[in-house]
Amino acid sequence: MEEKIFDLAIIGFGPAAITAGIYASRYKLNSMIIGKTKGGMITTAHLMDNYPGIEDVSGIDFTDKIVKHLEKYKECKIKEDEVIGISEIDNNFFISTKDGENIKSKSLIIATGTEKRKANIKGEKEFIGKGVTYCTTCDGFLYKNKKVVVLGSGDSAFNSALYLSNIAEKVYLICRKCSPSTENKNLIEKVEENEKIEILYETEVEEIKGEKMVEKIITNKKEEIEVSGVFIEIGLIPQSVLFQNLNIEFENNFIKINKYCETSKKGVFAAGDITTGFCELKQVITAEAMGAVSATYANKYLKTK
């Protein structure tokens, strides 16, 4: 028997691979995503009112729109598994995943896109899943008349601290630095104008204590104060150890692209988070946008083996 081989393999599950997984089918690609979380880090997100016109929708409702939405083809199948190996051999690519298949492909896209970033504070690593949690609409009902926390200066920590607002009992924002990295206006002035949220500019977290659960936490100023939980919003980190063996170029951890989406690597495209990007800007919108060039272009590519 012929062992099948796909036209192109998308690893990951988030809204870049969906959106590339919609364009391979619309190619007639014979595809497969592969991915362990549906939908990605856009589950984390508890309100998207930026995206054109799908006003007020959660990420995981988001979520459902996409994936439902990627269904109706039946040209890309769908593996929610997690991938563990990949090689090249003679211009095709060799997938294994953790419940044992191996998948063969003649082109890739990476879309793993990126995780949230530890904070290495002390204590911290002992109280994660006892009021240290890096994901704010997972576990902030958790915390409804409570003090909390909040690590970051960005974007995900004042929206973070804006979502506690309407659960906690009072919500602290701690900055190491002394304004916001957020250039959104609009978010900064709802933070600042909000009564239940204090922001703490050019001040670290140096030790979380308790006994069973978080209770307090100590700071650089060595004030303590009294919280039941930490959350941490203090960046991403790209998922691009799998495929450091292709020989693809890397931006610090990030892939490197062109307009095309094409990785140094030919048959190897890469789109979302993971990447550098057409621009720092990180959003659903972008992400999908590459998802969009990184099928189009491994369309092009396959034309041409």
Second form
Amino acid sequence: MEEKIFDLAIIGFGPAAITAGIYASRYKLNSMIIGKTKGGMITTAHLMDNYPGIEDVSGIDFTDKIVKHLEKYKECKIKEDEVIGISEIDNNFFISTKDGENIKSKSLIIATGTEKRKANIKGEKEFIGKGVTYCTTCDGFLYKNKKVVVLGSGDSAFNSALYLSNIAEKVYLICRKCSPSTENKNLIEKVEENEKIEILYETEVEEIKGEKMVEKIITNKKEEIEVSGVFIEIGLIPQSVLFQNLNIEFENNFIKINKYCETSKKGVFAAGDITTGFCELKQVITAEAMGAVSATYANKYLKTK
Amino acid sequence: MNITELTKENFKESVKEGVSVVDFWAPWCAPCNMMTPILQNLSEEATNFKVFKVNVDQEQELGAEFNIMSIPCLKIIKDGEVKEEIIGLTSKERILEVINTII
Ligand SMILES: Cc1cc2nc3c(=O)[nH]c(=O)nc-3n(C[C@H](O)[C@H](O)[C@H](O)COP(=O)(O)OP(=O)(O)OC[C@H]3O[C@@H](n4cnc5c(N)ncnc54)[C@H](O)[C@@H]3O)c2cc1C
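Follow the form predicted on its own with the form predicted together with the partner chain, if you could.
Complete assembly follows, chain above in first position.
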């Protein structure tokens, strides 16, 4: 491959990265998106209804729209690949990917988002795909008229429970805390009023058991609950390990940014769920806003370089 | 050429002989959609095995018969018998690796 240096490399392929790509293209930057999963986390949303201008849209349809929009611009190349290494020499960044490519760039936007947290329960790993799942929208319908349990007390756990109540015979929602940790009153009300959902507060799952497939869970109160499915929705972990050697600042593994989406290192910007930015609201609209801001200030930075 | 979708009517007959990779999927599952181009590519290059798909939304009986509890799920079948499975999004290399242990 010829030695080519990009103005901007955008790592990630979620809403933050895609928006950064659109803005960078409009600034005529020679840029490249390198991302593992097209659309990122929102592809797993059954329904999004809080994005102004687009009502009731599935995560997959929404992704199609924003990717199409990005592809309209030819300035931003797209590479569906995983970044496995990154280093900096003389203010330039060297990125290596799983497919064995090396990409060189003058600036960087990190938008690698988060991944679902594993619960580390006895039996969890063994039963992945045999009853244990992390994607309600993918697998929910496979539990028609079965009993399931959802672990977690936040927004996604409550949403999952509600979604599953339309499919499963019975849904147990197991929260470690003593009250919901979502602020969404409307959602809490719907879950609490739903006859199929039983909420167990201050409860933890100690073990997942079964012969070949999940058959039951055992709680810290030594209660046995018969279920076929265990849906784990206990939060997200930032995908930031890869960037530790860039000498940027972190806060609880999230990348620290200022209001211009700058990290503590010149030429490195970050956007979306991976960051500490925008009052901790982790949504598509805030991720996209940060994507726009980061590309704008990357453009400014490149002009001074 | 598109990958052949199997139904409960033709499933047994189709996987009866040789090695087959069967992808259990559904349209609304994002990781399943990401598997599609990988499988497409795999099937175009396949010489000593076959690639099929089963839409578990339409083919619920097959889904139940094969204990599909998470998708995408690939079953690697030899002469009608399931030998291996790969659950979740995976790479072409990984699938080939598994196939090669069976062929
Ligand atoms: C079930 C569910 C429902 C949701 N519903 C809503 C909703 O209704 N409204 C709303 O506003 N928000 C919703 N969200 C939140 C929303 O999905 C996120 O806030 C948003 O996707 C964040 O965008 P992002 O671009 O920062 O990160 P992500 O979407 O997480 O994207 C990160 C990207 O980086 C890639 N990546 C990670 N590591 C690497 C690597 N090493 N190399 C290359 N690429 C890498 C990933 O593959 C992915 O493409 C929901 C989330 C979930 C899980």
